[in-house]
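In structure tokens, the next block holds one chain alone, the form predicted on its own.
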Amino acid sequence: MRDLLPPGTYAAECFGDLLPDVVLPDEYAAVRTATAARRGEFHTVRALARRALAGLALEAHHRYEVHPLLPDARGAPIWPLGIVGSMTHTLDYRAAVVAKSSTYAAIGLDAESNRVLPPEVCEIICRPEEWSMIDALSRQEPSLPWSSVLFSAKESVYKAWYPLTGAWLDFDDVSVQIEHDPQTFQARLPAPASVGQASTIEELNGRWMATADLILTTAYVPSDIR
């Protein structure tokens, strides 16, 4: 994953769920009552969050391991002060990705399946100016699922936007042109919404990259765009 990340961030990733080496009890009663497999997804991506934590730490001289990582009302986790970041976890993988605020106001990391989506759900997600957009990857590359790229660059795109913002951000509201080579993406938003600090943000910049199993995007915003 370290080729899709912009300079400045840390990062973990695993395959699988982790037995972490600290539960916070808040953490403990956030998923109590979820089920095994929403557990071992929610701890796991907190323990990769504190292993990335702790390279910021190293730099920073800070600890982080005694904040816990609650999701807000929207299921976004609420960082340390100083902090942005992201997590993501799809089939049995899991990353995280933080960074100092300093360096970036926000960045999303997503991971979705390797897999051509459903026609139904490429009218929900496509823009007009997408749909010529994916055919024209398509015939360049036919063997990456575009639509898989294109949504997981506008779920990278919101978990960077919400965190600015506190706004929803639907599929509409992104307009994302990706480049195949480099695996880069510009992200616009046709109609910003004048809240908070990023009242002025019009475009993110993002990263995507194709394994056999996983679409990887990454979307982000410089501090000094504030």
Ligand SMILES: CC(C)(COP(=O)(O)OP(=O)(O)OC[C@H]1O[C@@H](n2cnc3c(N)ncnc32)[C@H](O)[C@@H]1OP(=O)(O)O)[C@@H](O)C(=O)NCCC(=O)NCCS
Given for the second form:
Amino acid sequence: MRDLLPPGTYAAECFGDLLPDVVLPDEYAAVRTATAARRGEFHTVRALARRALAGLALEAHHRYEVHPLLPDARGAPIWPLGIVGSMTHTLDYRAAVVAKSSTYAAIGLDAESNRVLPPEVCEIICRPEEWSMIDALSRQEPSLPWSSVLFSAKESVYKAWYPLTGAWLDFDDVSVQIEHDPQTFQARLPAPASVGQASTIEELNGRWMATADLILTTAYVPSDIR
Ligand SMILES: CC(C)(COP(=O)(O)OP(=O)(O)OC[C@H]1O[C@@H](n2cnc3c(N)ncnc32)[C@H](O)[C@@H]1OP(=O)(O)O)[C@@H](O)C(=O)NCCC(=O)NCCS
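With the form predicted on its own done, generate the form predicted together with this ligand in the same format.
Once more the chain from above appears, this time first in line as the rest of the complex follows.
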């Protein structure tokens, strides 16, 4: 994942669920009635977030391990003051990334299965220009599931966007331009004024990578862009 993430970020990842050293009472309560699978991914990704925060803590001279990473009303994790971050879990992969809010105003991280999405899902997530982009990229590099790269890019954009703005984004609200080499993308908001206070941000940058099983993406907003 190091290749994926921009400088100044701290991350941790694993396959399968961990038995965390610590489960904070408020986090335990947040998923107490959920299925065992959901509790497993929830606690695992928070253990990873604390590992990533420990890396950052050395630099920030701060301790973050007692801060419960609870979901807000829309499911976004509430990070300690001065921190931005993101978490993902897909198949048995789990990962978390954090950064100082003085470095990044927001960061989103997403993992999806490495597979071509069914046409009915593409109908929902793709804007017209993105269909042509996927066709062109597929001709260039047929072995990659470009629809999944696009989907994951939009998910990581939303995971950065929502904590920054408190605003919802439809798949149609964002136009993503994916580059094959370097493995980057740009997400433009064709109508930024329609999403509340965030009208000053019209573009997010991102990176993507593919493994045999997974597509990983990150989208980020440097703090000096605000
Ligand atoms: C919220 C959402 C992005 C999560 O993505 P996902 O691929 O289903 O699931 P992942 O495992 O990758 O990520 C789940 C984690 O995302 C984080 N998350 C959930 N809601 C979030 C939000 N509103 N903002 C930021 N992060 C959020 C949480 O940490 C969650 O894990 P947790 O519940 O264990 O804490 C997705 O379910 C969703 O609602 N998408 C619709 C909105 C959207 O993507 N629009 C695209 C606009 S371009």
